[in-house]
Amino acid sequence: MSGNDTARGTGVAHGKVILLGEHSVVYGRPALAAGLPRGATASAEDAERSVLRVEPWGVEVPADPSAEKSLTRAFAALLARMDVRRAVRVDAQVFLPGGSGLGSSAALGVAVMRAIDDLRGVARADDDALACSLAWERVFHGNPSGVDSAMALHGGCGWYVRGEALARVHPRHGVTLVVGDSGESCSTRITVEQVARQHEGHPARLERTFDAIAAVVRNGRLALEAGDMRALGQLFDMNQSLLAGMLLSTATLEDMIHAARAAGAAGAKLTGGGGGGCMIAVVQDPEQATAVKDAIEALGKRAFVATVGGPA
């Protein structure tokens, strides 16, 4: 709580990148994910009516489960799942681009939840916090795997299987990534539904693809724990090929991925739902990170360097 006359609660949450295992995680296979240092923050205080303001989006919404705006419905769903009975005003700041595969919606929801809990003096168990976050996420994504929520809550690196608790993964050392934003927004709900339609039409083929991705994920965990960034990069490339085979990549993402590889990245792939959003490249040293970031920016795209999975 702050020392001001008005009691306030605060909350923070991580963004995320899926290192390996997009989409197959929806169908019971494992995924490797990492929390980004940047994510979202929020502060909460008692109010006459419940309202959520989010910057830099410049939006302010009430809690209304029947509203057209997804953010308005998500706020209402979160308050209902948290059993919030007194009106609250929440001011939040998001440090990630929306619709980019970096978990901005989950980070926002978790930061809002934590701010309200801090204001109320609530200590929420991990499984209940995850359930609250998922109530928020379902409004945006329909059938979320839960990995975004888990990473927003915990950060670090994790092995995630839908319906199971997040298992911590301990890389030998921090993993340096270059994250590039294509500038093309795409809803995860849309790409999840696209894959679902493919699965309905060609279940055997899609199941084989999911099994192949699962094998890549298992080997990726070994590479992380061994600190073998060259092997991890090769697995990035394999995963990208499998995702592209499900029509989840775009021409812009492919250009960025090829530029990253040409600049010396050990490997590169899309991250998140695909159809736009972001790509990630794994690099082995700061000099390589600079070269890869410059190559992506030379295409007119934004990029930043992040170290994930290092010591807490």
Ligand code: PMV
Given for the second form:
Amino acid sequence: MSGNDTARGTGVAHGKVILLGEHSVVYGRPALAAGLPRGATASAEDAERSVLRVEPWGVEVPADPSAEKSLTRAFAALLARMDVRRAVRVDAQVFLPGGSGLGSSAALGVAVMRAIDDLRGVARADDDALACSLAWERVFHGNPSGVDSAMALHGGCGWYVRGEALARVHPRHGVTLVVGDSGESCSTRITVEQVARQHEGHPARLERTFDAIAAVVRNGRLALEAGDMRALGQLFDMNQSLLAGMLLSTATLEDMIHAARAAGAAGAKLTGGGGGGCMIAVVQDPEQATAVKDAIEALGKRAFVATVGGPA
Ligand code: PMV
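Let's compare: the form predicted on its own is above, so bring in the form predicted together with the ligand.
Let us now look at the entire complex, which starts with that chain.
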């Protein structure tokens, strides 16, 4: 807890990129994910009625489980699951674009939870913290695998299987990624539902695709541990083909991915829910990172370079 006059709690949480395995992770296959250093921060203080303010979105919501706005219901769901009985005011800041596959909603929920726990002096066990974050995430995503929540809580580089604790992965060295934002936002709930409909219609075909992605993810872990960025890049490309086969890519994402590969990236793919949002390209040195970032920006899209998974 910090502050002089008013008791105040603070919380921080990571954003994330899914390196390999989005969507198939909803169906019990593994995913490899890496925390982004900047996700969300929050500060909490006692108040007359519970309210959550989020910048830079400029929104302020009460906690109401029957409201139309998802954020209002998510705040109510989080407070209920955390068993918060006294009203609290939370001011939060999100450093990630929303609806872009970088885990902004999970980061926000975890930062809010941590700020309130800090204010009230609650030390929450990992599994309880994950359950609280999932109560929040379900409002936005319907059927979240939990990978975003686990990464928002722990950061680093992780191997995630639904229902299991996040396992740490130790890459041989940091992985330099160029993250490009298509600027087309798409709700993860929608793409998860699209995949669910395909799975209902063609279960055997989708299960085969999920198994193929699982093999890519397992090899990706070996490539990370060996520090083999060329192999990791090839696995990005394979995962992208399998995701595109489930109609999760878009013309804009494809243009960005091709531009990244043409500029020398070892491989590139969409990251997160797809249908828009962000793509990631893996590069082998800083010059390549600059060339790939420039190529994405030449398409009029925003891009940034992030090194993930290095020694903590
Ligand atoms: O779009 P994001 O950042 O919420 O990533 C979601 C990852 C999915 O595998 C598509 C869904 C999930 O719950 O795991």
